[in-house]
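Next up is one chain by itself, shown in structure tokens, the form predicted on its own.
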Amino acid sequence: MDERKMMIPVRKDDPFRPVYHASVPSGWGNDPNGLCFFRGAFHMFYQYNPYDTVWGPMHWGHMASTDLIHWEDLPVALFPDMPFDRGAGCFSGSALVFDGRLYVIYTGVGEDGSQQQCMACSSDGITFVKYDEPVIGSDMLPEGAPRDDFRDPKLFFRDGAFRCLVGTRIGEKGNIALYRSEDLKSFSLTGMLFPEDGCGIPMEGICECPDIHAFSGEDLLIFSPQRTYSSGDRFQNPQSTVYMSGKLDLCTGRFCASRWDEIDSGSDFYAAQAADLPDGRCVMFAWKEMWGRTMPTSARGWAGSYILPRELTVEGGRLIQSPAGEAAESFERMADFSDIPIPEGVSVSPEGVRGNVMRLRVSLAPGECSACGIRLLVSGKDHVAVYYDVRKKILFSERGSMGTLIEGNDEDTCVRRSPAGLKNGVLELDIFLDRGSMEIFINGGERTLTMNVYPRDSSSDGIEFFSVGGDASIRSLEMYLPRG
């Protein structure tokens, strides 16, 4: 164990803290791991980092709960305390329930710098014990992947074995190695799911935090692209999150893909992990931040936070997100209005409108006019923006205007945009602010847009509806806030 001394968890008061979404208690923290249903609580572990607000010796943070929304902060689960381990620390991994125990498999890295598969165990939940040498060695590097270039292992049961996905690359083009195991000690590589010449995507770099989950006979395989390039209106981070929809051949470890695209359009969404739930449901978690930025909250003693539980479904191939059950029945509507129409050069601020910790289900109807849409977070000339333009048939979501700006090294970091056509003249956004995040699922679901939103204080609650050449309207609108 890490002698150094952790740091002291923050006041949960703190204006920037979320209300409803998951966070770090203090330190830095990143990509959500091992998740999992046990003992009658939902896991998350997360990589952790519990001396300092930036990224550095890796650990396994935990949190529990029992309805996705209201979390325990429980004892670190990880530490980088083996020879196999104590360099950079307990990268990312996933879970498997099995036999009446919780299995644990995450990539250690040593002080050379070699990145290898481990196991831990546990049957309580939280105390794990660490296998005493790595289960997929430096030694089963696919032909051509480095050393140091191979990790976050996804281990799943299917046909009467367990496997496992590790990401890697092959000079440098990202792909993903499948292993196979009989008893979870000894494992063999199977293959590699894409072809030396890549995948397809716009990227480079390895396929980091891969994923998978069948689906009525079909595999969603998820995964992140370290480096990715802009391809129209997608990809506009320096690092994505893309879904395949098709199927993993578990003889040869091909994907035959037959459809892909970034599953979030947003500028904080990263490492996407799923979990398969008792219900049936398939419930998905991201981080919600992005390299290469700066993070408000560390000044505040913490920096990381998690997207709101999403449920996927997979129609024709594509990817469908649903704010989960437990997250919309968290909320209790304040506010019904309908056919407010929106004059050009207007701002319309329906009576009893506003807040920095909602639920907006909005339909607008652009009508005839170029662009319609909403300021939130709106105090003086501070706010973010969502508007869609009617001719380019794309939602945009820019937060230029906060009061507390994010840098990076991309390109643009305030600007995001997203596909979205109309239904029957009728655009449908599902809103969910949260202090310092916004989440938006536009039309049910068929795409989502994340980003981390500062305001400046927190009087910065107003919310204002806009139309650019020509009238619009709104069709419906319903405010919820947070049950208690």
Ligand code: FRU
Contents of the next structure:
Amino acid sequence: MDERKMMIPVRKDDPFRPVYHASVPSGWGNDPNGLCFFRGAFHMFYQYNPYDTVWGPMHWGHMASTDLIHWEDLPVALFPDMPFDRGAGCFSGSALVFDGRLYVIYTGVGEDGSQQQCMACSSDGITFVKYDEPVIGSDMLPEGAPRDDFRDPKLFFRDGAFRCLVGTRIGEKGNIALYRSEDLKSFSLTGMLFPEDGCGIPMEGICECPDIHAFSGEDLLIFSPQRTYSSGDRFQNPQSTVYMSGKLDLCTGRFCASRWDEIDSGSDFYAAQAADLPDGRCVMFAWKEMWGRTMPTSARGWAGSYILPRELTVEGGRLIQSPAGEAAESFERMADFSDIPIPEGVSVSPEGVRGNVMRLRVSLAPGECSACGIRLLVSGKDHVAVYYDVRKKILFSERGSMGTLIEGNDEDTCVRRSPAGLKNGVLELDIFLDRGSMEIFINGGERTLTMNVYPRDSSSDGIEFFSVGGDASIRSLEMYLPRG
Ligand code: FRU
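Having seen the form predicted on its own, the form predicted together with this ligand:
What follows is the whole complex; the chain from before opens it.
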């Protein structure tokens, strides 16, 4: 098949094409799949419809990188060309490097809608040969799991055997199944991670995209619950991605969670997946979009982008996310300031601080004010506002005044909230602005907030600090631009 024929045209002068975030070359992309390091390069596969800018027959798109930031597009890795994946296609899955080869496991969706776990193998990391039959077929479903809601296998090796998590539901309760294999050919069901009443997250549907990583004796389980019910500051999107820290029992399959939370409080974050890299780091990517939204980039021939690589650590059961070293190194510090007053009601724009592709590290001291923050991507009345409500201890991000709006079927597509405390009277924000998006690491990555923000055009680059109900100050401010 000639891939160039499948490519839909994209605009060259695209003000929404990210500069330092991964994005699909053209067509549609959702979940990152099969993240791994193989033969000297990082590989990211992704759910790909090359024919249109909406979801459609799923292929595995493929990109590779040596620094996790600059990605090279590679030929499509998996096409929906087998009897068991010729329906909706090759759904999400994972990768495992074993014996010098790259194995991928994915969900094949047949014409009858059945979802079965299938494998393919590559020795060069580019061309994949599929197995003739699914390895976990519909005949191996856990009791009560539907054959059309059984997907997103995560393959890993632990305690002398291959293990595989598969997202599903039992009745209406989201759950995850654990399988075991000695040889990557025959698998057997070990058990379910959660009891019959499900994973404990307020949701309907299945636990999509399960993933698991070990951190000195503790397990970090990641999954994406469908149709979550909003509660307080959690679950502001129709679907979410959560982590649970705890322990997976390999004999029974049961996961005993000691703590859980949403991974990101923003509007555009889903289907996270991490990779254990040879240097010992656990690095996560996620789809930097959300189901059920308009995607302003589709008019430009593409739809689908990914977060910056985030290094994960677990401290006392709590997930901490930091921009991977490669992301930090791809920026150069251009300016730094300290102790700038933000008088109540005055817009403060430090000299030379403006831009729409940059990193801003800010320590904000609210002092006696009731709220203070930053307007970014300012042009006339257009902007995105990021501000801290001191009494509520919440960081708000509001994109309702952006030049290009995103619509969706959420209660509110514009405002997102993240709980945040002050440390020694200061709130620390590490903000990555790229064309079309903003990722905020709050207080050293204790929380993150990811939001797509599309200005009217590239002239929206003003930055203003403000405070309400009293004076605030900027304790320190550093501005970085991409190198080169
Ligand atoms: C999550 C998801 C997965 C599925 C894939 C299909 O976003 O729904 O469960 O494998 O997308 O593209």
